[in-house]
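Below you'll find only one chain, the form predicted alone, shown as structure tokens.
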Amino acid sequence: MRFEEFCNYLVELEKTPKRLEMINILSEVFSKTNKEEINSTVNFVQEQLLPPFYNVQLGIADKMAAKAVALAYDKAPNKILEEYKKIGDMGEVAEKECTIKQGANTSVKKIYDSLFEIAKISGEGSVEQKIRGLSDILKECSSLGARFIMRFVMGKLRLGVGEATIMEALSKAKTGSRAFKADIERAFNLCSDLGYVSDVLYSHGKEGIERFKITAMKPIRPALAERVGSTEEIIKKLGECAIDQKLDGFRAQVHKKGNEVKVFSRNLEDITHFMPEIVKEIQKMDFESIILDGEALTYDENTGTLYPFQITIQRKRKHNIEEVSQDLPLRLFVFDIMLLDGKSLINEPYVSRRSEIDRVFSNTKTITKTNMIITDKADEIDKFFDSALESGLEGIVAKRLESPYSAGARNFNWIKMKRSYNSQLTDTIDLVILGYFKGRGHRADFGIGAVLAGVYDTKEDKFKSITKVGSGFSEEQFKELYKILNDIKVDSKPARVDTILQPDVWVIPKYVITVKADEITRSPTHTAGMKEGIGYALRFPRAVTFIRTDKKAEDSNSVKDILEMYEQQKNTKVKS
């Protein structure tokens, strides 16, 4: 497809925020998409040269940015700058500039192939090697093509579609329906790349999807547990279950192909820089391939106490991180295994992935499998759940023993109680910041005074508003939220967000927050689960983590989790 034709369609996206005409439009692109460009216009639509966990980055910042812009088109890169600050927007100061109506005959694979060669310099004079390609490939381009392009290289193309959305237009495009998007995101949920899957569908149709397989070095997207508030509906859903402990670290998904180990986070990350002693402990390993799913978190090697979450992740901000493992050293706790050998075991019942794990592993001060028990029994799961608490734990996952790994799911398979389950709504809730307010009073010199958080609705594709949360946050967090919210700041609602409130600032859904809140409660104010005008909301909300860097927008809780904590909440307040 030409550029210049995509632009088109990438303009009637921004105009609506309807989900089944944000489809057709998609619809419509990818049904004129050949196999040879369908992996680049997936990535393209979903702002990205290639998934992160590549850690495949243009690294474009302003200057250059504006530099680069002011080569195409003969300016002075401190007027463009200027400009750039006026509007807040590159790509709009691009379409301002370009004089060129009617663009090159590019297709849109050779202007991603063209930005894939600028993320691929580096070393001496790679900024303006990166300014100079940049500039050229705005030089082919019309005024519509230079705005999409700068937005692009920006981070912010603005057209608030989410994968969900790209896999149904993919199902119908090839399909003639949406009903095939079920196995797509199957096929998605083992690879985590929706270009690579598209490329397979593109090649090889149905069947490609349907045989799709895991492989090593590919993230899964992660198995995730519900939520219960007693043993006796653990025991009511699973009966005889496996017991397993629930630890407050580092999700992390460990893969070796070779001799080569990759570590991902819960947020498909790639974190195996801040690992080297647990990838070290893999390389050792005789198996050419393996997958695993653990939680890691550091200990005091004196004591053997394990460190909370939020001194586990400050391994991630340091640099030394050699030095910083000797303060910080890091053990991993193995609860599943997905692939051995190249043979995949996800459809595996859990209790044959186990005794995978136990004949695989012994316990060393590195890697070390997590404690479990089986039985169906409440007395034994609470004396197993309070014997975690006191091993400073959060608290225990239930496994159902028959249950495939349910690769990007959260289902009944694995039920999660921790400690906070048996008391009103002290359990922590992750949200997604949909926008700011602007501080006032003694909050005017942070900038931000609240932020407004929202959760997702899975059914729908978007972030539903829950609250504003204004307490929590250090002066210095405020003033750190600012400028980082400032850099993905939009004109106007995303299409993704829905919300009655208005805040000062928008910004595109991106960063999740933890909180805690008294309760949750009906309101008319917030979108949350609204039915009739009636949504949900939190009480007396405030921050207990700065952003997490480890989940992205749609790993918040969802709606159907803050219904669920509800019902909870209403069953606790009667046994009280």
Given for the second form:
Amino acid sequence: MRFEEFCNYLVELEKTPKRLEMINILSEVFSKTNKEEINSTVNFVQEQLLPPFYNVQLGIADKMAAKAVALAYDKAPNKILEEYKKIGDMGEVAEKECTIKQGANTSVKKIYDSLFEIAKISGEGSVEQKIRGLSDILKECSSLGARFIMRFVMGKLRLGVGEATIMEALSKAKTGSRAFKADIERAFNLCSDLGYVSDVLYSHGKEGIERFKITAMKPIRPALAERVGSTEEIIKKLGECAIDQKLDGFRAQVHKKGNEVKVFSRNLEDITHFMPEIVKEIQKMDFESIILDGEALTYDENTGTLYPFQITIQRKRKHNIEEVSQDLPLRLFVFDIMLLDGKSLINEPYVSRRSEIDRVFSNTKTITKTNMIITDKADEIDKFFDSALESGLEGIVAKRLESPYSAGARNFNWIKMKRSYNSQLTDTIDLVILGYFKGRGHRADFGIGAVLAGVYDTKEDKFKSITKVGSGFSEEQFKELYKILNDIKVDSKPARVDTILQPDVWVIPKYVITVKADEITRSPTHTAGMKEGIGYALRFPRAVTFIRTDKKAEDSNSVKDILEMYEQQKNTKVKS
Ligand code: ATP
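So the form predicted alone is up there; where is the form predicted in complex with ligand ATP?
Starting with the chain above, the whole complex follows.
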């Protein structure tokens, strides 16, 4: 497809907040796109060259971008930079400067490939080369193309299109109906790369997607757990089941292929470099390929005691990782296995996967298996739960014996029960920041007084407000929040945000914070779970973490979670 035609569709996309319209526009784009181009087109719409775990970045910041625009249109770089500071959108600056108003002939694929070439440039002289490369791309485009290229380069395309919308559009484009989305999603859950999945769909058709299998080095979207408030509920849901320790560290999905080892976070980022000791030990293993799921925690080498999450997270902040691993060594607790020597185990029952773990691993100080029992008795679960808490763990995860590995799904195949559920609402809640209110009084100095926070509505693929959070942050954190949020501020409510309250400043839904609250209440002000004008809200929320780098906006708690917590809260109240 010509890039100019594609950009006209992007203009249409920008105009609509309605999901159905977005699906229609995108499916028109996809149906006009051929198999050579679909991968790049899907990635472009996702505002990336490749998914984050490939670590491919353009590496172009404000000044470089300004120089590229200046070079393309024969202007002075500082004039362009000034203009950018005034307008705040490099896309608009480039659009104004470009004199070709229409008719540019270059294709989406050509633009994508050229941007990819720029990302690959490194070493001496790379800054100049990247600037030249980008200016060459701009010269091939009309002013409209220049707008979208510069927004893409600066990470500010902001089309507001979620993965679910792209999958439905692909389904519609290729099969004429949105129903094939479920199959596309299954494939996506197995590789976390929508561009690649679309490539398979276009090259091998529906059969290619139906046959889709996991492969080492492409992260599987992690299985997630539902929650319950009592052991009786676990038995009711699962009958005889496995009860596993719930450890509070980093989720780590470990891949091995030949000699290469990679580790992916819960958020599917490549965290291999944080975990040298685990990488070395997996490298030594005698299998051609492996995919494992587990939790990595730091521990005290002298006493063997596991450290809490607050200490484990320090590993991420330190630079000299080899040195840190002497003081704060990591241990991987393996709790699942999805691939062994090229054979997918994902559809095997949990018990079989677990016996593979027992067959393959013997416990060492760096890699060990979680402790697990199989039972159908509530009192045995209670005993296991109590002893988990006594050893400082977070709780338990109950697992359905015959369940497959539910990639990318939160369902009752895994059920978590944590320390806090026995009291009213002492569980923490993960919220996504939707905007902020400017500070008053002494908070005026920070520029921010509270954030508007929301939860994810998985059905509608939207973020709905649930509370304002103004306490729990330190002064330093407020100042940092102000900076971080201003980097992602937008002029109007993003398409995927649904609120009644209007914050002073809207931001792209991106950052997750964890809060504690006293209670979930019904409220006409917040849109989370809203029916007939009444939604749900949090009473007295306070932040207990700063921004969580391990979670994406869609990983915040869902509307469904809030409804469940509300029901549990009612039950506890009745009991107490
Ligand atoms: P939480 O904040 O409760 O950990 P979460 O949103 O990160 O929640 P959940 O699906 O709710 O994720 O809980 C499962 C998480 O618990 C997993 O992401 C994993 O990191 C962690 N975990 C610890 N031990 C286990 C285990 N034995 N089996 C499965 N998950 C475990």
